[in-house]
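The data below hold one chain only, encoded as structure tokens and taken in the form predicted on its own.
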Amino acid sequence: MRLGDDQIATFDEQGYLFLPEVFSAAEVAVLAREVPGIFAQERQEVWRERDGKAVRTAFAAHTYNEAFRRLAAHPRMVGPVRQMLGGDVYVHQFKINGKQAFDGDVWQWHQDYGTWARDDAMPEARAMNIAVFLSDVNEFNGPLIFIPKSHTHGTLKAGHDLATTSYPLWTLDRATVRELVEAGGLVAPKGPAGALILFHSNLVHASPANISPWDRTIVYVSLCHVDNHIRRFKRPEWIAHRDFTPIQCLADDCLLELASQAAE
């Protein structure tokens, strides 16, 4: 998949690009059927909410699950990022965010690159996030919220929040968020399972708690240019990866091939 000039211009201006129909229902099914089994595992990569039960995020699933290994090397995900970053990329971070019905907690206002710079010593914001919807995302089940154009402000001052949720995060203060929203507004991309969002690593974003009866499952893959790999190994390898090998894309039908193999 290759982006057009108009799509790249939209990304550069707004800080994100929403593509509503990237993966088919059959491809989503291959991935979605793996999620309950991953979430049920008692392993360090599966991070739970403060109740100790609901899954907040499952890190590094591509290292221990074949379906998500294939997703991490899918050309429809990797191709556009290579195009926009100008070369080979590696997986810096991979996570499945659960945002489970009734119990999915808030993700505070933050920039991802702010964390990668402070905790991982990533030299520049030459990295990008991809979000893949594995369930329908609506206004009720904790959609991702962006502040458009906030990526143009560079890396902003942040505080290390260790108490609000179960997962520590470098977060922005209310005055900063208010100022950014007054300038850029707010958007919450919503759509069916199979949609994809590309967003800049300095784009300010958050998501509210999910108090609806519908799960909201999104896969987030953070890809970094290989020359921009992290220099500090402070966090566990399953959070901030240390394998900087360029991704070799699989065939476009790799997920459907897996479904065919399972049916045999």
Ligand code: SIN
Second form
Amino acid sequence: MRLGDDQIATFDEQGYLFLPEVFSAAEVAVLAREVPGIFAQERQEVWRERDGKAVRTAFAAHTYNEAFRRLAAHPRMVGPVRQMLGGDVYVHQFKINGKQAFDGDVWQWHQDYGTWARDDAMPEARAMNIAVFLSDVNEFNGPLIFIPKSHTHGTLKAGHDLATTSYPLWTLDRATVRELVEAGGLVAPKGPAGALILFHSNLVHASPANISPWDRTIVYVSLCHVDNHIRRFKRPEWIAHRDFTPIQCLADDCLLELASQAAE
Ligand code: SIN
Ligand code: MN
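Target state, the form predicted in complex with succinic acid; input state, the form predicted on its own:
Once more the chain from above appears, this time first in line as the rest of the complex follows.
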């Protein structure tokens, strides 16, 4: 899958690109059916909300689950990122965010590169965030909210918030968010499972709590150019990976192939 010039121009201007229907319902099913089993595991990679029960995020599933291993090397995801970043990429971070019905908590306003620069010493914002919807995302179940054009401001001042949720995050202050929203507005890309969003690692984003009865399961994969790998190993390896091997893409039907193997 290659992006057209108009799509690249939209990304450069807005800081994100929403691509509906990248994965079929059958492909989503191959991934979604693995999620309850992963979330049920008591392991350090499965991080819970403050209630200690609902899963906030499950890190690094591509290292211990075959379906997610295949997603991490899927050409429809990796191809456009290689194109945008100009060469080989590796997986810097991989998470399945639960945002579970009723209990899924907020993600405060932040830039991902802010964390990667401060905590991981990633040299440049030469890394891409990808969101893959494994459930339908609507206005009620805690959609991701972007401030369009906010990626053009570089890495903004941030404070380390260790209190608001169960997960530490470098977050922006209200005055900064207000100013950015006055300039760029807000958008919350929504749609059926199978959609994919590419978003700039300096794009400011957040999401509200999920008070609906519907889970909002999104996989977030952060791919970094191999030359731009992290220099500091402060965070655990399963949060900020240290294997900088370039991703070798699998075949386009790799998820369906797994489904047919399971049916045999
Ligand atoms: C994130 O920004 O890393 C997660 C946001 C979300 O899952 O809504
Ligand atoms: Mn983020």
